[in-house]
Amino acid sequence: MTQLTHLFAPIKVGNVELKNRMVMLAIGTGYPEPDGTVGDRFSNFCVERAKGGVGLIITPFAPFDMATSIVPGLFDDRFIPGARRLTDAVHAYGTKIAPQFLGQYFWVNKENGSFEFIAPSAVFNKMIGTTPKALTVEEIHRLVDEYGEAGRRTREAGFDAIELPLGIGYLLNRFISPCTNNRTDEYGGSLENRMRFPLEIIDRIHRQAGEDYPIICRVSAEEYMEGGHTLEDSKKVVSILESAGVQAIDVEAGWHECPVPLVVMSVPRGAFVYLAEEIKKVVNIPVVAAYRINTPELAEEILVQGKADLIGLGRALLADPEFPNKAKEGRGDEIRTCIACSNCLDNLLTAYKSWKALPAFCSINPRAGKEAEYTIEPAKVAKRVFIVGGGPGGMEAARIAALRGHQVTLYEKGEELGGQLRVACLPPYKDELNCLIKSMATQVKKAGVEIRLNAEVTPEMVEKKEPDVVILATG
């Protein structure tokens, strides 16, 4: 395996030192409690990733009331105790944690208690299928106050930094981008005016949380929207952000509704690293590269070539929380590689159409979001287990049974493990599925499972060998 000396080198973001170069990117999960507080499910999800060895966890929090429990809140002091328990639990593993102040397309108006879609201008929003109302100057000032108060709560709750999302088409991005900001007041027109709102937020956070408190900004370096920012425009944006005291730039691409595929399986690995490379040329603060980076070798190559300073891993850590530890211990072949199926995003993004958000899940990691429910405990009585079928279901059953201490034999009628995945990986752009076969087969072997290929199981054989349990996983 490639030597990962760069990936595991420490680095400072402002005054905060990270133990390695891996950053868990913000993922909306739907795991908070119904009242928006941090409970056991949300905490267990984050702690599992901290145990897995990532250097920094960034996770979304609402800086103002958006009437949703997709992400926890920080818009009231009642959220501080749960957030404090979360940061303490994550810090126990040497991992740093930062909230991403996720300001989306809507809010609960404090003046009248109504739920409203909001934007800099009344420009039709394809994501939510409606034309939002343009915020008044007074409402913008009120939001600046709320972001500042959320910054104070962030520090009181023990977080290490804050990330502001200025990309992907969320509220602050719509102020910065000329394709959605048609204002003629001090918040529209020139780039300086369009950046006024986020810059006021940065200033207020520094006042409330401290000038030394690190702020990271996530920026869509290419918006891929008609009339939106190009890479050259974004170079100007990040330079202004650095001058405002921002300590790192987290580079992303596009908007949710842009016509360019961003994260699906057909997008090549590392396809958007060039954006981070170009942004890095114009700033002197750490830059995060992201999107379709799902192996330690690719992450190391990006760092070695100087294209970025940090590696953003979102779905890769949803699929395998142990990604960093496995990489560090030379067990890269055991990493359950994200296949970019994007099912984890479907439940959340479809909420913008149906307004019935479902919790995120992972197609290849059934424990995601259920870490406390699906624990692997030693069996009270070890049994002889026969598993019939070497597809993904059979391999996973064999792995778990073996880890629990059972004596497991996996029978596969064909010449190789993989089942229908061996066919599914053949069409164009489906080769990530072959990586899943390899990683699952490796884990089965290392778990001590006896594998018998070209072996058909018959009732007579079962009767003769008398296993304690037979699991049919023939599809």
Ligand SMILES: Cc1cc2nc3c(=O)[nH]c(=O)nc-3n(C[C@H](O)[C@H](O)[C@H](O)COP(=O)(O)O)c2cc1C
Second form
Amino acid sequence: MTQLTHLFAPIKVGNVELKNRMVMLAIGTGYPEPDGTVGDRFSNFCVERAKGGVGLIITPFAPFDMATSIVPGLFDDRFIPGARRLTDAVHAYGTKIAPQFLGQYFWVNKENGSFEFIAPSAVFNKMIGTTPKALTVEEIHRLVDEYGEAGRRTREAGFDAIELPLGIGYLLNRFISPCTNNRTDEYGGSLENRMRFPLEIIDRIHRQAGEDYPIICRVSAEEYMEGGHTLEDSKKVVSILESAGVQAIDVEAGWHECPVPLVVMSVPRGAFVYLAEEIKKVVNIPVVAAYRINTPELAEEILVQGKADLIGLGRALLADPEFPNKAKEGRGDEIRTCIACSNCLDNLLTAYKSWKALPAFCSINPRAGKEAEYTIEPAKVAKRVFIVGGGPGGMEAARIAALRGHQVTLYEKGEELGGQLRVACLPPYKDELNCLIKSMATQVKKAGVEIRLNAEVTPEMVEKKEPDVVILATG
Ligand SMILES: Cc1cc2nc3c(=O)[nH]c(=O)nc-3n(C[C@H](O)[C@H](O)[C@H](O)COP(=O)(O)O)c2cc1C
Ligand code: SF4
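One more: the block was the form predicted on its own; return the form predicted in complex with this ligand.
To see the whole picture, the full complex is given below, headed by that same chain.
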């Protein structure tokens, strides 16, 4: 078993100490209340991850009105009470929490109340399939004010830091990148000018939240866009950010619409860690490595090799909020490893096309976003339960029934557990499915389920053995 000493070493981001090196990456969920406030569903989702042991949770909030409840808002004082309840609840588990000031491709124009697509320049946006309007200088100044006010609310709500997203092709990235910024005023042209808007925001947040308030910047170190920033350009960007007082760099890769696959199953685990490694060479502040890191062993290896200071986990914590605690307690084999199917992204990304976002869900963790609904309660009467079929459905039914205290026998006609997943994992690049079989089988065994392989269930056998319940999980 790999020793995970680096993964569980504390670290400081500015003046904030994190208890370990695991950072939950920003994940827009669609779990806020319809009015954009933080309610129980959103809070339960975060608290479950705090309970699971992660060091820092970064979660997106809107710093200005984007007419969406995919993420909660921080663009009005009415958002502070819900956010305060959230930070208190997360802090109870020793986890720190930071809002990501998500500014995507659109806003509600405060001047006239209309919903508009915005950018530095009127350059066609392939992600949303439209040409946005170029923000005026006055509108940029108004946004700087809004980010500053959101910074003040962040501090008042008890958050520990702020993440500013400067990557993946979001609004501020489009200012920084030459491929989408054609401006000829002080916000376009040279790198210094293209960075003016984010730097003004950083300065304003420092003034309104405090000079010492930690700001983490998320940067796409390689944009993989024609005419966009390369790693060498990004090295200059992060050096400027460090000089501006930014306390950590969260390294991501690409843009939503770039031609390079970023997060799907065929992308090798840790494929973009090299970007963090390169960024780390030019700054003296903590660097987060991210994308397709889904095992504690890989996370530890990245830290041991000095390629990054912190490990970003996005979907790994959607799939299994207990990832950190299981790793710490030597129960890594029980981690429900994210298979990178990216179904969790589907509902949210289709919102860019249809403008009807549905809440995120996870293919392998039905409790994601339903933490309060799907609790495992002890059964009032323990029953003898037969489960017919050892595929993912049968294994999950067996695990839950056993955890509730039932006496469970899982029958599988074949010689191994896994069902159709055993076939699904065979094509190239589908090996993550094999990991899912392994982790589900381990969980079933540890839950105390009796497993009968090469065993067919017949009506005669059921009549003879008289179980209380038979669950058919034959697919
Ligand atoms: C459902 C979902 C929503 C996301 N929302 C955001 C977001 O609001 N801001 C952001 O910077 N990244 C967002 N991401 C990207 C993640 O932060 C992360 O970069 C990506 O999932 C790759 O990391 P992973 O392989 O550890 O999941 C989202 C990802 C998912 C799956
Ligand atoms: S839906 Fe798929 S990609 Fe998303 S967290 Fe779950 S397993 Fe991972």
